[in-house]
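Taking the form predicted on its own, here's one chain by itself in structure tokens.
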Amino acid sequence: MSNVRVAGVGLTPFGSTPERTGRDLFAEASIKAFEDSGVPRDDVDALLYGNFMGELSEHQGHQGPLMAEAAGIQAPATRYESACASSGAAVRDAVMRVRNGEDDVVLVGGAERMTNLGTAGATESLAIAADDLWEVRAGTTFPGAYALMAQAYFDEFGGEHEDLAHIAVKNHENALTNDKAQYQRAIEVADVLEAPQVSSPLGLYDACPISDGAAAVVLTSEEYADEHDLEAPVAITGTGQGGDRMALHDREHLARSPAAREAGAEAYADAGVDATDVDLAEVHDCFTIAEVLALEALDLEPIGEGITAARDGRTTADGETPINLSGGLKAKGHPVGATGASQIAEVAKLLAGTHPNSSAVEEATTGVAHNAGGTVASATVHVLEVVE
């Protein structure tokens, strides 16, 4: 199988741009990805595009060919929807298409337009990633669902809101130098603890923002990269996907993420690595508790100990395994359909030494991207490594 190289990446700034359409955002990200890669648009064999709520925010379905046009390519195009893991799922399929020799060059990415809906509209739209019959109709929103997961974790393993506050502080600190981040400002633990409560025990600063943005990644086969003398030192060497029951009340544990554990185990085995080889990771911290659950599912922290990882400095920029050096969803932002691909872009840049925070991980050779949908009913994990 061909080694899948990350030839180029492109990101828009994440933030509030309600006047911009999804096609406009993805066009910008694609331009940047092609410029970064040096790959001609005519060489693209396929577009795999992630988007979650286009029908609700823009009254637009059938987005694959629309986004191919926006990217300036003539190739078969498919839209992927897996809630917040939409473009993570697209990346997984892109990797497999290149590996099996079906394609030499794939443009993969995603975009989301959300802020034009307003806070109430975006919250209602996001809720359709939960079980409508048993959760949404009962009034459950994702802040409420993750609050239940946080309380279940505290009940089973201990911990307190202040532990979660350190995660938010860490990720805001990491975002200070990321010009693509929505929130490039520092916060203190006291800010998190004194913020308005959203759903106990979570407050305003425990949640990621509503965001607009897009991400695009040009993936190529190793043979194509060599033949065209591309500067593509980072490869996606492992891919995995997992699933869980949709509704929280149907799960055995609220304080575990079996879908992420399954995806991580598959990705590690695929790459021939284990958690001890991981130098850095971008994980799906839509809420602060989600970072804790991700670390434990990926075996980056023992079960029940991830809650203190940020507080004790193990996951800070100068810690043993820096987590979310981009700022994560918490501070960088979370345009849902773009998030999975943006994590790939951030990890690739960190490993290649071209990220604003690469100085924190100068010797890093292995990184992980963890993307989750809903309350982690779906998850993808990818391992990226420096290969030249």
Second form
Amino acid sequence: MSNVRVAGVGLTPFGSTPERTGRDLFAEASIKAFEDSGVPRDDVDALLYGNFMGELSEHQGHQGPLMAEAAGIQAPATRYESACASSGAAVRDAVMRVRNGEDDVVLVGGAERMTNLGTAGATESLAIAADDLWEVRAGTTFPGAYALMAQAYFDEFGGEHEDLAHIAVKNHENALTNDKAQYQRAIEVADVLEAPQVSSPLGLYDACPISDGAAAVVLTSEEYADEHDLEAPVAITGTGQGGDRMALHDREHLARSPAAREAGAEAYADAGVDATDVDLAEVHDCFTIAEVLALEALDLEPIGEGITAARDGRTTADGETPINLSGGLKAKGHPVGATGASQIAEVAKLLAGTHPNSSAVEEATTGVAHNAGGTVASATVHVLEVVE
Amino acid sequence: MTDPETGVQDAGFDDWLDATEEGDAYYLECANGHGSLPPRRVCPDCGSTDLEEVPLPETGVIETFTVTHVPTPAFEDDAPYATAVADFGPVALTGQVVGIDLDAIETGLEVALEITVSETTGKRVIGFSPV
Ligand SMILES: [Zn+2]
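Previous: the form predicted on its own; requested now: the form predicted together with its partner chain:
All chains and molecules follow, beginning with the one already shown.
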């Protein structure tokens, strides 16, 4: 089976650009990805594109062909919608297409336009990732659902808001050097603790921002990379996906993410690695508590202990396993449909030594990208390794 | 009840709200004893299509809760309000905690179902009131 090479990546700045259309954002990301890869547009066999709320934010469905046009490629294009895991799911299918020989070159990515909706509109749009009848109509918001998990975690395993605050502080610190990040400013624990409450126990600084942005990645087969002398030292060597019941109240555990555990186990086995091999990870920290649940699901921390990982320095840039060196969703931003592909881009750059924070992980050979949808009713995990 | 704004009725869900308002709340039980919420044709646990309406236990216990200060527009005038997951045994439900000080809500609190309405939209909302 062929390794799937990351030939090039492109990101727009993540942030607030309410006037920019999704097609404009994705065009920019794709131009950068093609420039980075040196792969001609003519060679692309397919576009797999992630987007979540396009109908609500842009009155635009059927975005696949639109984005192929925006990227200047003549190839079949399909949109993937899996809430916040939309482009993670697209990457997974792209990997499988290249592996099975169906395609040699795939453009995979995603975009989201959100800030034009305003806070209320974006809150409403994000909420549709939950069960409309049984959760949203009871007043559940996206932060509210994660708050239910945070409270359940505190009740079951202990921990307090201050522990979570250290996660936000760490991810902001990491974003200082990332010129694509929405927040390139340091915060302190006190800032998190004193911020206005959004949904107790989570406050404004426990939450990722509402963001506009796009990500694009050019994936190729190993044969194509060799034949065309591409500089593509990093491969996606493992892919996994997990699923869970839609509504949080239908889960067996309110403070765990079995879908992410399933996705992680599958991706580790696929790559032939285990959690002890992981040198760094980009995990889905839409809220501070989400990073805790992700670390535990990926076996990077024992169940019930992930809450102290940032506070005790295990996941900081100088720690044993740096987590979210890009700044994570928390500080880099979370344009929903672009997030999974952007994580792949960050991990690939960190491993290739081309990321501003690569110096924190100079010897790194193995990285993981974890992308979650809704309250983790969907999850994809990818393992990336240096192969050249 | 048909939604006055959209003209849409959600069969199964609205029927459940009607029944619950009458004091006849139920859940669906399959031949293997798995509980689930309507509308549903297939048991999500085992795939059984033999589902029966069974009375919901009178009381449940709050498993986790949150007080939301930043709501969706549909609950703009309701904030701050508490949402909780309550375990009723065969099924768990998400609802708003009513009839209690927001500060007094805690995990383990025993509650009964009480259909309330959104102050913002007047639409029915699943509520939990302490017993
Ligand atoms: Zn069953």
